[in-house]
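Next up: a single chain in structure tokens, the form predicted alone.
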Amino acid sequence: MTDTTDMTECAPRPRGRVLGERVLGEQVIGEAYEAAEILSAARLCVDPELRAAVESLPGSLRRIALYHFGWEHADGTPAAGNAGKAIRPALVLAAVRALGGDPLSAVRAAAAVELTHNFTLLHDDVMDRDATRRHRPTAWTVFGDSDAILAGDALQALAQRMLAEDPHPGAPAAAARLAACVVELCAGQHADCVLESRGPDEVSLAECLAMAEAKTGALLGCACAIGAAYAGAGVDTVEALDGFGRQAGLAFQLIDDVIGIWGDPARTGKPARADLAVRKKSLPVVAALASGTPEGAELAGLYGREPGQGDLERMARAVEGAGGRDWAQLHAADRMSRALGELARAVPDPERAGGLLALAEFVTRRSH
């Protein structure tokens, strides 16, 4: 791929000032990135792969895939949308700085799981009936949704591709495990539906937290894992920052599922109440169901029923009143605990570590 891009642009810098103190194990660090910076550089050095990556397929395809990333609008003039936080190929690129390796040798493996992430979210808003993506319509209510599930079929063909054709030592196990992942995520998403059959009495928190590991964590850890193979780290250090990825993208569920009952629409681009309104089992809905309360069980019998004028907010509040916000910010903060044990495992020394922690601070503590 010929590119202009500086790619010295890539990595983060080191600020000039202690941006704030973190725990990590026993030590207190300076922690001297920030997650936006991280982010940033993410993006500015994967958007070349995945841009160069769409622009390879076919017109149909490509058109609603530029269209889903943000870049084209639906007549295909050209946008200048939000393609997301690029946190899973940031985590890629953050692990191969953490134990040692050049995150630019990895950037089109951080490309790939960005790919594996937006087929995702292709078919998840079909399946889901989401009509709301990024603050604009999804693909599937512009295009169809047969063209919105072939594009994602293609993104996901692309990452395995973008792996294929990597000379990097660690693409064939990268490509493996990523390939293991995506597995992973269609055993969540079947489980998610399995369970969005089922009445409201019918769901346990084991169940749940499962599936979130699944649907979630897996991606996350996958990427970290990713990374670490590209750094040339053994298995023990391999499967720690999975382990470390996992419980932070099961962190990050539970903060999801939270703001996707309370959080601002003008902010999150969905409307308000939004998993209320498709009844959605998420976990703070589940643990309000299970608690044994009268509010979870007036929750179940809103649950039950044809939604009524006023129901989403009582909905809100019986939740809120059985404690299932509370169980969901407090299991959040034990699982992010567990990321930190896996983290330390993995790298030792904090100040390596700490690009990895700011980033899983940044999805634990976003509030939209």
Contents of the next structure:
Protein chains: 2
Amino acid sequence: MTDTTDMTECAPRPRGRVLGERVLGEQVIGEAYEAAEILSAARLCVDPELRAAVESLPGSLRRIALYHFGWEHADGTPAAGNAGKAIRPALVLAAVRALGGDPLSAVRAAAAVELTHNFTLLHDDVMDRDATRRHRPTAWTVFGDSDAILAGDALQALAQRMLAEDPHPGAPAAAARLAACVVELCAGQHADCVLESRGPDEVSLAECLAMAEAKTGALLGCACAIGAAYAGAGVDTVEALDGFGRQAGLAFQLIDDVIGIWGDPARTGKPARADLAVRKKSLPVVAALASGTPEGAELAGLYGREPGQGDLERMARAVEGAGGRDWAQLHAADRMSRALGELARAVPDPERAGGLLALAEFVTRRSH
Amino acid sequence: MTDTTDMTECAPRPRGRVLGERVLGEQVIGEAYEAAEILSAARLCVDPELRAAVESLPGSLRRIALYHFGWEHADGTPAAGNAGKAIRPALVLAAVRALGGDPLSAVRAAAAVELTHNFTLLHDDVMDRDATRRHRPTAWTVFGDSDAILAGDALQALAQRMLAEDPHPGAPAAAARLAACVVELCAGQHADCVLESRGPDEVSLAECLAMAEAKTGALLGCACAIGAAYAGAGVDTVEALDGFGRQAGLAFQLIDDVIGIWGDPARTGKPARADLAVRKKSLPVVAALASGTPEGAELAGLYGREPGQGDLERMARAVEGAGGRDWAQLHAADRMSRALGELARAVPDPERAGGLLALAEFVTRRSH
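Can I get the form predicted together with another copy of the chain as well, since the one above is the form predicted alone?
Below is the entire complex, every chain and molecule, led by the chain shown above.
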């Protein structure tokens, strides 16, 4: 498929200015549109490779994977497809382009990163007992735990197979990096399970930030680093782009956690105060719990019991009153600033860096 | 470690004769000793690499993996270690040697195969709710399902990382082959779950044999094929050694299933009639069910209800009366004969083939 896909669609339009650290303000339609264009171009480039990999699975596993990616309904009939935003493959391709490489050469690597992401989603949903993903019932609720575990295992293997069979000189380093990243993702998920099992006063902000970096930042960083490896970049540039993705990933997680409390249900597709209803120890919550304020103490009390009538609103006010919301937004801006520093180190020319910048701003500015 | 380990211990002693198809007779002490020597030499060569990989995991995951391999107790104190027989790594090294390669060059690949095997054990035990492995409580019973799933995921990643970082020219092909094998292992485990959920009259022998080939044969074949790839062998030889391992793996599974019914509890460490007690659809059982004999019909009746007093003995007699035991032993001999045919195709010199032959005979002749 690589010879027929017009990769010029992946190219960011010239931006003509540096966006700097203005991250969390109002949505700027033009920029969001540009990121949306990059994302849909990445989807267009990577989907055929991704789909071919999934179609190569034996029937039993294929069915589960096709359902998970939104390409089939549970009964095996074709579905319109809702395989997510393709942020990670878009980062791979944008990183290649930013460093002067040919994004077409990295389509398989981008698909491998997306397969890996989806392997972790399948397993995390089993562990977290999450019943909904991309507005549909999760695979384990439809096929059972074993099938979801096996489909995830197979996607991890497919990702590595794709890189092992890629003759590109960047492939072995990418495979090693992706495998190391999987270990970090597993450690992050483990830390998440441990933190969720603890009492509200037994969780530190440093632990939660480290968990979020491993669980979310690591794969965004890895996607960028793999793109750099495919562009033939040196070690310093690869590491800087890893840092860019990691920091942007943490900013993304912080904003995601803010949305989990204050997001508009009409836009998020989740109930209001969704994270509070399950007493999730998200970053704004843990910041509030650690604040030493009366509101933090009130929140700890509310988190220590089954939520009753009006408790969710009380919790949201307590997190805000304790400074958890402000902290999360400021900390997201700080992480985004660090991300931009890493990006400037890897790609000094702002015009070349535009695609990566647009993607990072897209994921941190979204409101749902 | 590779420069200090004496790999000459891996060498089979000259055999001076071809063993032919005499597979399932009485144990020949001299040969078993030779196989035991090969296995313990493989353990000695591969363990440091394996242990280093596991030690490289982040603390939370390391603890689970060290427990699983028998290197630590559940409380984290050191244990004597009982990491299994190392059949798969021994096959990798024996295949390299049989084809005139340097086994030392394939120690990492052998460790990667063993990591992959252990990843599937961790996950299979979760799915099958198996509570005992190598005479110890399984990881999920000690650490919970999530931890066992995550440790398994991390071991799969470690295996691929090890091959991706191996500069040996055979490594990329080995990585691709191992990843493809994981998909087959997952499909085999899926088929196993499906077959176990069906009624005793809804399972065909062909389905069960295909499942056993995917679940057991595939990785033994892959181990041999990876050894061949590391020895620089051509496609035909690689495929013949894959076939050798696959057929020997099926012979192994058939004998394992016979032991699951008629094995001596004092030697197996499992209760008598262990597979019958859980009404497992093992190969002798399915052969009996499909036999069209009165004993087969009796067995179907016994498998359709909770086992009562004396039922396990009745089941064992029914399987035997229906010809299930004889069929399994003859079929194992047939598979072993096919294995030897593949081996002769890959390694025409019987002396060179001796190590692989001794391993295949060891796994099919064992009585526990």
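Numbering follows the first chain given and starts at 1. Rigid core: the largest C-alpha set superposing within 1.5 Å between the two forms. Note that the structure is predicted; figures quoted are calculated from it, not measured.
Q: Rigid core superposed, CA of Asp311 - does it shift 2 Å or more between the two forms?
A: It does shift by 2 Å or more.
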